[in-house]
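A single chain, nothing else alongside it, follows as C-alpha cells in the form predicted alone.
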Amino acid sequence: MAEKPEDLNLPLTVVTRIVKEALPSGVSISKEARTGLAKAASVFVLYVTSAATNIVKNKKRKALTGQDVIDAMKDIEFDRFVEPLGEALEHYKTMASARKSASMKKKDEQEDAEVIEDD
C-alpha cells in the first residue's frame, strides 16, 4: 500500500501526455488543469480498482483480472467503456500471446542451432 495520500497519484507527466494527444492543434492546457486531471484520474482508477476488488472478493478469488475491471465497470454504471475496453483486452491478450509464441519460436530456434554446433 501507498506511504503516502502522493503516492497514489498518477504521474503528471503521463497524463499531460495523454491529454495533450486527446486535445486539438493549437489549445494548450495549464499547469493547474493537468494537476486536476490527474487528481481526478488518480481518483477514477482508485475507484474501479475498488469495485474490481469486491467483484474478487466476492468470487472469493485473489487475483484481480482484466475481465474483473470490466465487471466493475459495468457496476459502477460505466458501461460506455464496457466495449472498448473488452475490445482493447481482447486486443492485448492477443499481443501477448503473438509476444510469448514468438519468444518460444527463438528459444526453439536456439535451442535447435545448439544442438547443432554440438554435432
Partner chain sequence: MSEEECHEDVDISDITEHSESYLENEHLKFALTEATEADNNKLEFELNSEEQVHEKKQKTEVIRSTKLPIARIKNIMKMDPDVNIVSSDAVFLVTKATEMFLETIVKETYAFTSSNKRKVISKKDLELVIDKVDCLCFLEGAMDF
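What would the structure be for the form predicted together with its partner chain, rather than the form predicted alone?
Next comes a single chain, given without company.
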C-alpha cells in the first residue's frame, strides 16, 4: 500500500498522550509499539469509514452522517462504543446549536455596540 506519511499517520505525541492516560502510572510503551498504535488507529479510521460507507450505500444515500458511524460500530463488533458515541453525538449537536445561537447573539451585540459608538 503506497502511503504518504502526512496523509495516513496520526500525530505520535497525541496518540501517546491518549494511551498513557488509559494506562496505570509506571507503565511505558516502546517507540515501536507507539508507532504501531498510531498505525492501528489510522487503519481503524479506514475500517470504520468503509463500514459506514457500506451502510450509506445500502440505504441509497450519499452523505455519511454521525448515525451511520454509530450503526457501523455494530457491524464491526465494537458494540460497546455505541452508547458512548450516542452521548457524544448529543453533546456535539448541543454544542453546535449553542455556538450558532452564541454567534447570533454576538452579532446583535455588535450592532448594539456600533449604535453606541455612533452616539
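All figures in this text were calculated on a predicted structure; none of them were measured in a lab. Here the rigid core means the biggest group of C-alpha atoms that line up within 1.5 Å when the two forms are laid on top of each other. Positions refer to the first chain, counted from 1.
Peer 1: Would you say residue 97 moves its Cα by 2 Å or more between these two forms, aligning on the core?
Peer 2: Result for residue 97: no, shift under 2 Å.
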